[in-house]
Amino acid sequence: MQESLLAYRRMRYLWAAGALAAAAILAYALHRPPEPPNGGTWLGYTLGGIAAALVLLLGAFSIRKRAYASTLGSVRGWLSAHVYLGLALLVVMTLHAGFQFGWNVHTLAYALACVVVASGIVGVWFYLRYPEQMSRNRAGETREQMLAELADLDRLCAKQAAALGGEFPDVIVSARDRAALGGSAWAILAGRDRSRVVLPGAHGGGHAQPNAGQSRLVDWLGHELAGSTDGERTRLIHELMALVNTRRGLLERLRRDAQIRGWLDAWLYVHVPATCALLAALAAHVLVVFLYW
């Protein structure tokens, strides 16, 4: 990813976009209109279209990426020159403004174009960082086998609760129905661990309690094996307590699995929809212009 986004065909679109927004920056400096720098002018027309085919270019990226079959590049090139390239447009939507900026649909523009820049850029951030991560808690495997591992270790679990009988195998079942791997947006996001279990007696009196990190069934498992006196149990206590601990590790990776994957597609419901609003002011911009100008 790094390769191919960041130093793809030797940074080509860096240097294009380099050039293109110091263009930009020459040619303001050495214009000289008889009024305040603003769009309205031959620089601020010119620049306006600029950044106008900026807009479309890079909102282009969506439907090539999508273009299988497209011989028009490939989708790391179009990628690359997407990220460098909108960076350029800060610039030249800038300069194209005159730096005048006011309660309009010009501005609304400006500021939407923005928001879409530096939700790109977070995207970028968020695409150098996690996959490897993702990769590395996934230990080679896919979240479908992973969660078939977690369906064999409940089924491990709730055996050798069966096998001690008493309150073994309710507790192992409430823990196991309890287990929480979803929830809301921002408890994915945020990591959090809503699971919970039913305990009996002293231990709980049947109440749900937090079981974050499966901490609380730890715990009662380790009363029950601090109590036991007769080795067999014990020996069955510590299989049972081995299985939950694994289980534990597995569901750690799969709330860290979901937080990175939801991290991954979070700033597009920023980016998307602001792309979307700045092509609809893009075109009410430049209606008002050439209506009003």
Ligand code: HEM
Given for the second form:
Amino acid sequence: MQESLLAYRRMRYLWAAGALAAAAILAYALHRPPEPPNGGTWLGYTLGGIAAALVLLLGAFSIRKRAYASTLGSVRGWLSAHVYLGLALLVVMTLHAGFQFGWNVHTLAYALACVVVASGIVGVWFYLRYPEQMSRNRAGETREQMLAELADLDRLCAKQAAALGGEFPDVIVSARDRAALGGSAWAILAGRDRSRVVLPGAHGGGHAQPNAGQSRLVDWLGHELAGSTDGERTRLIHELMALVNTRRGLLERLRRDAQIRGWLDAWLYVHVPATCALLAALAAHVLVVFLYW
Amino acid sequence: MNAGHHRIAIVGAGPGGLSAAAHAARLGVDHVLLEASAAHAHTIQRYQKGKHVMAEPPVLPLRADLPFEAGTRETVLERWRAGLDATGANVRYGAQVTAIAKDGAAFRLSLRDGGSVTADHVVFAIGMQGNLRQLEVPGADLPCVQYQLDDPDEYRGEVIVVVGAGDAAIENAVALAANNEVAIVNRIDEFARVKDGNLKLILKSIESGRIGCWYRSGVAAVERAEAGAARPYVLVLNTAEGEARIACDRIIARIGAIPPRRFVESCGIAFPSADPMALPALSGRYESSVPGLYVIGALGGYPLIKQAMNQGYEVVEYILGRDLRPADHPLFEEKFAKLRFGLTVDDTLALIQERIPLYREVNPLQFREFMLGSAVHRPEAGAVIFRRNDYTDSFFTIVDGTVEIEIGEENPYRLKLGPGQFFGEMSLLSGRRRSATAYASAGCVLVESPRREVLKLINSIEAVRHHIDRHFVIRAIQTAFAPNASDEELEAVAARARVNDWKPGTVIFAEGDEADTLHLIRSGSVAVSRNIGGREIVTSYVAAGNYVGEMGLMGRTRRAATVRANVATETVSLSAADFDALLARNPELRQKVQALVRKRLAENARISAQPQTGDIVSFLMQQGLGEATDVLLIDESLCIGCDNCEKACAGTHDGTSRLDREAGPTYARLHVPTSCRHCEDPHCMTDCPPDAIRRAPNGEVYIRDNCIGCGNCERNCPYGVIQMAAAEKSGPKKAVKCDMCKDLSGGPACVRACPTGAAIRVGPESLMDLVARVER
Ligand SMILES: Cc1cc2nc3c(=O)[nH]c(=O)nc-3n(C[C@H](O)[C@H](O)[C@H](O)COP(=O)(O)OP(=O)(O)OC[C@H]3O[C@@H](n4cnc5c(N)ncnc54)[C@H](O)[C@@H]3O)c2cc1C
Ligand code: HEM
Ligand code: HEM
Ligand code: SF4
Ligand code: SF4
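Now that you have shown the form predicted on its own, what about the form predicted together with protoporphyrin IX containing FE?
Time for the whole complex; same chain goes first.
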């Protein structure tokens, strides 16, 4: 409903970045240097200078983002510019290098810049795609509220299981204790459910078994239900089943929430370190160029 | 003379009573200080441990025989205790006074324990806290029964029963349930009159089994359990199903406090009006309507410690018949110096009160207090006093010279006001922007009074209320319909107009009713809804300063829509005949109103086609946007949850974020975070002892440095946006909330720090546009 960061101010930074890239292409096309185009011609120097300025500007976003009292534009405007100028950088630095690549520190800088830009594109894609999904998945609840609800459901399940007696309390407790939320970064990002449950003898001999989506538990409850001949007991198991199902939905939402938030964060773990490496490589590139020219 | 007789009996050993007793003791006047609790200054004893007690207002000198300066609660209390001992004051603890009656020439004070005391003069210093209501059943005196809960974390693994169904009971029960088994006892079968958040909290806790609930149950008795029982006590309840017995460790009864006003009234002291904000009528010497009965401190409308202590000293002097300049004398000397009237302070006060008819019926003590809070000005000729569209809310009276008020935008018209007249009441009453610009002319002398001081007067003196209301109506009609009509011309219409109070949710008029009145919304806001396909759909929201009902009047038809108050709302209603007369005297007005009707019809048609829009409006109204002037919203289709908004807020405000992004409800991807709405009539201001909460010209409701950290505003804000926090680690805790970054040049940091544009701020002007955008 609000305009996205790409559409900020009628895409003014798209036009600016587009103009920059177009000017660079035009100059490159018209330029007739004595040797093949490369970073050493006057145009090469100019484009290299522009590229370096862009990198510093793009990196400065990190500072502006944290300068909360700054009145230098809004963070949103900066990010909109960051995205479009970052894309223009790709054009400018490629033309600067005159398509001369090799196994050297120069090309390392180039490759790192490409990694940063590529991860940036992925980040923007996440930013456009995930908020809507996250909001829908949360359904107006905060993570804390969902966790409180989970605790409530656990309590109700335990109460119901106690009323049923027999093997129920142990099974429900094991499903609760072994329900996996979180885990390794990979597990979170993959959204994998490593929940387990310990079922009594005939159903697995007291060993913990995979219980993704609480399906093993639901199967077992279904089995108990089928075997129940007592009306009251059947009713209780039905109710327990309903609670377990609600709980399963909630666990899924929590896991999905962690997954989305994970992805919204994860790409920055490429983008930012690669930026640091780029800055180092760029410094080396400039140094090497001046030393060995 | 019998032993139970004293010259002065002082009721209540708070700062006011303590100071009175200390002074009487030092002068050797026969007295007794009666205190209900077991120690001195019960109100201060109940502050949080280590609370920093502040000595506001700093400019007011202390005049007392007890020491007082800012410091921790413990040092303040200890120094009072030592000071009291040194003066040899006659104090009786555990002596709650339950009744006061005339006994011959003296007063008889009956005590709760059955005893009584007589005195020639009585000083009431019982504060505003009221007495906690206690259980009146067998066993209520057992040690397991308590009426307060200071630290819920103190208890673990106990079975605790909370008796009561108010906010305090719910908050205690929920906090205790974290580590204990808790049940709550409610006399009726619902939780009425509690904050929305608390209601949800308790219902959810009960539903999920975290807290047990006994509805329609009353406490019958408390008993010791038989030896060997698992829990030491038994609470016996009368329930709809018969008697129930709960084995428990502890009973916490939160059944409210008896407001002191009722007790004071039962002693014969008169209050000028039924309004809860009204104060007892007092003379300049703190004497109430009952000769010989004096009222000082918070109860008399002076809610700060230093004020109470000064009055304790002064009241003893007055009882002894001595003349004494009140302690605030030097403050007035300073204040009035720039007037160059060449008069004494008392004469200047008398002159001002004499010059301004509005204040003639105010008693001198109250007027003095009122003036203490007010400022006097001598603006240069032509200076702007306030500008149209400013958000200020102070009130001005003219002592000398004239003021010109510029009304209307297109062809402005200047209205001249002279000595004795007042202006600025429009924004004061509606909480809306200034509707006109005011200019000073040569030789003008003005009194500017803060909103709270004026509201205090309005609420305690009927004549003041009536006078201001009348003017408001004239100006409102003038501004809306007849910018060039004089006050005299409108006098008659204004006299027939009515001021109506609407509780939140009440219907002002309903679809299909006969259309016979027009309502100018003076404060609050309304929702307009129509029945579309059997469902009530909100089609629009109308803010204060506008009017509703014109559609039916123009067409002489039945009401085409239902209008309902969103929040507590006041309207000024005009009859059809009066409205016609106004239309007749101004042909342009008819066109203006017709244009508005067309616009509203178009809006109706659009919304009828998109009923979801109506649901969004309803949702936003429920979240308090009906009284908001500026609120932070988050578009969840863009928010990536980076919390940069919170970080920016904390980063620019001493490290505490004043917004909680994640909390708060969401509807149609529109999220309302926990953050200040900058209400038109801010609830938080209601009960702030040092009047620290103010509104800045751009509408920001902010808290000044003189906050004493009492936490009243935190409780009074229905949206839970105020927190108590310290600027530095060991500094005093004060109330903090959003100030819309009024001291930063770029505007709200939250919005400027949001990388995606999800965080936005909206006010009443942009609300409907936003709603229209949500659809797309
Ligand atoms: C949390 C909090 C923090 C505050 N912080 C500050 C601050 O930092 N600085 C400041 O200046 N002000 C502060 N205030 C305000 C201050 O506490 C009051 O203005 C002040 O206590 C008023 O004094 P008082 O003597 O009028 O009444 P109180 O202090 O309320 O004293 C009334 C006394 O009367 C007793 N009593 C009541 N009824 C009876 C009866 N029937 N018989 C016998 N005794 C009775 C009570 O037990 C009590 O001891 C704070 C208030 C609160 C609630
Ligand atoms: C993001 C910024 C930059 C990137 C990614 C980049 C990348 C490259 C690459 C890939 C080459 C080709 C190397 C080769 O011929 O094998 C090159 C050449 C060169 N660059 Fe840059 N460069 C950047 C900025 C600069 C700057 C700021 C300068 C000037 C100080 C500069 C000066 C040169 C020079 C002189 C050459 C030619 C060296 C040669 O031909 O051996 N570059 N650059
Ligand atoms: C060489 C080019 C680039 C550099 C040096 C660079 C650098 C940075 C840096 C330093 C940050 C700040 C991270 C932080 O402090 O939290 C950042 C954030 C970001 N960048 Fe880039 N970037 C580049 C190109 C791009 C491109 C091309 C895009 C997108 C197409 C992009 C998208 C983003 C986004 C979306 C953010 C996150 C904003 C936020 O969450 O606050 N970047 N970048
Ligand atoms: S703090 Fe609460 S009551 Fe005060 S203005 Fe803000 S939202 Fe309204
Ligand atoms: S701002 Fe709040 S906490 Fe501070 S004095 Fe006023 S009401 Fe009390």
